[in-house]
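One chain follows as structure tokens, the form predicted on its own.
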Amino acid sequence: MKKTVVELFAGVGGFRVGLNNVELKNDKVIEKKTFDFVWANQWEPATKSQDAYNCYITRFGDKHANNVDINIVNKKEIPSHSLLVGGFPCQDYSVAQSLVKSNGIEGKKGVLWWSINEILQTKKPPFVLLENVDRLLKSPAKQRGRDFAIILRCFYENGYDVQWRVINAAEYGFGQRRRRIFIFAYHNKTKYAKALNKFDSSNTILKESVFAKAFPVKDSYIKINSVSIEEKIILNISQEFKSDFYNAGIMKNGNITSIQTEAITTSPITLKNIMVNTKIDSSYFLTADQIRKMEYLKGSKRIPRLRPNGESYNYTEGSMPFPENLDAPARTMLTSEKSINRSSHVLQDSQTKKLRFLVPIEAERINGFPDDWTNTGMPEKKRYFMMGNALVVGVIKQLGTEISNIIDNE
């Protein structure tokens, strides 16, 4: 079988940057190429500048690259693959019934979940890694659990099992404090499936999933949870299905084990680690008012509120480390770093000891691209916003290796 990739919501590329451990040097990538890249599509919605598009092609090409909405994508025209990628949005997977047709289902128009499964209708590849947020798990609020099942029976439906993990970056040794879902999902006529039904959803869990071979954990769980999909069809469960879904887990034909597991940690990278320590220009520095703003924002709070109904209650949150403590890892980076706001990083500056922002390369090294990945003529604010949407690339880099095993056993 051969490793080739189609990769959607493909941003700057970082799928592909993890998967082919792909370095940049004076503006040069090498790109290693442990999988052939023969598809990406990335389009951004309601916006005329496509940043993450022109710097993908900046840094890749444009040969197989796709700047089209994929909800409008022919899917039969995308090359066929072995493995399928992408960061999807987390989103309403809400379902209602056809109008048109009383036997259809159909989802809510522009969830990119919906062309997620038209190709798995359509090309049927053997193998797909996804990642998310992990509130996946828990959505929506009012019936927990409900679009997670929606997406597992979707993968039920098309003959895949399913594997998921809850992996928070800096506790595998990475420079950010980074939660996200990664859901690896395998057709059950590879030899791969066929192989793991020797074991029991458990054993498979803690031991033999892709997961556990490249973020392992303890042996012992803190809770478990079974439930299955197997006869239910996906109106039913928008409708009526709610359950806990935990931190690890699998499908097996349609039914469920769900396992919270606890990591076994390596140190991470901290933020002195990734600190740039050359002269840093000017503008990056907090201003006096600024600092007091930020004092504000980040200390703890409790302020009277009303709700709707006129009832009061008291707002409240924690203080948080001001300025960093950069004998840790980063917290989770989000799309609006360098603004003042309670979530952006303030570091004390190793030359001047002056507190500043962090400059965009800092920013893509949280998240392991090479220096100056996204400096390919987008505006300053957009580096950062997409490296607040950007994922970890040394997990990928992880999960490639044994995914990369997996197809050569094929």
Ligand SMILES: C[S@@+](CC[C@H](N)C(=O)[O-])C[C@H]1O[C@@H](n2cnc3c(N)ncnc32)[C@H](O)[C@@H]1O
Given for the second form:
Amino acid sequence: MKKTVVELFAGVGGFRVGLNNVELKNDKVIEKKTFDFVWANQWEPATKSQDAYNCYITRFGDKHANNVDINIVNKKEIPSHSLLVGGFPCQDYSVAQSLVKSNGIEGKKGVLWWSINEILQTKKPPFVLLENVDRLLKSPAKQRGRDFAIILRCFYENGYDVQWRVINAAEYGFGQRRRRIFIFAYHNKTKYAKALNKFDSSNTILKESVFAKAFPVKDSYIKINSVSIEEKIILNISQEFKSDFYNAGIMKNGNITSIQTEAITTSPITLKNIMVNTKIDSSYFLTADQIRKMEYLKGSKRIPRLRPNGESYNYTEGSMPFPENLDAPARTMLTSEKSINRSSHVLQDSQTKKLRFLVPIEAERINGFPDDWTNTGMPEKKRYFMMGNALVVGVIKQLGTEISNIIDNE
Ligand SMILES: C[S@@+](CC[C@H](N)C(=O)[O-])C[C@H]1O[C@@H](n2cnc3c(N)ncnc32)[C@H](O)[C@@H]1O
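Output the form predicted in complex with the named molecule next; the form predicted on its own has already been displayed.
Below: every chain and molecule of the assembly, starting with the one above.
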């Protein structure tokens, strides 16, 4: 089996950077071609300018890149591939009776999961690796687990078994406390799926899964849950399914086991390790007024507020380190980094000892991208935005090594 990849929601190419161990030397991309990227799709609905796409094609060329809304792409025209990858948004996946058609489900317009599902149906890639926020396991709040169960059921209907795991990158030696769910699905016709049948589900989760191999966990656990969706159609799941999904799990033939696992941790890269220690431009330093605002935003507060029904309550939030503890990894980077915002990182500069924001290269290092990866002509604000949307590429690299071995075996 060839290691051909289709990258959806490609952004600035985090999956490709990780899977192919990409480096940048004198603005030239050096790419180990372990995986052959045959098609990538990236289209930003919110803006006319397509900065992520432009960055992607500056780095990788435009031969196999596509800048069209994935909702309107004719899925049959996507090249065949052995691995489908993508970081897709957490949306509402519920299905109404009116969307149930004779030939299956027609998802709500604009909900990107349904495009992925259509690719599973039409292209049947043997392997799939997806990334999302960990909230996906619990969404929506009023019907916990529904959205994830819909995803699992779609995989089941298309003939896949699935493993998942929530990974906090900092627990495995990376420079950011970014907690994301990774989903690895494999068609039940693959040798890989068949080989796993000899293990029971909890053993697979704790020892044999792609995730356990790349990111080991302790072999004792506190919570385990089993549930089956074999007999439940998507409409029923949408209307009534409710269950807890823990941070690691497997679905085999529609039977789901999930376990609350604990990482076997390694010490993380710290902010000190990634900081730029040369002279930093004055525009990154906070003014006295900005320091005052940040002190307030990062401080603990208790604010009386009213609920829509008129009832009063206290909104509370705890304090955050200000400035950041440089001996710790970065917190989760958001798209709003470098704005006056509680979640922006503020560092004490090593030369001047004054307070400053991250510079774009530091934002890239926190995700493990090569320095200046997004320095492709987009406004600086967008460079932070791209990193807030991207992923810790080292996590993908480690998973890639496992997946590459699996595909070799096919
Ligand atoms: C979470 S980000 C993924 C970032 C990517 N993994 C990276 O490393 O940069 C999701 C991406 O999906 C893109 N996107 C959103 N809606 C889309 C659509 N309808 N069609 C194609 N891409 C879309 C966004 O512009 C964004 O870049």
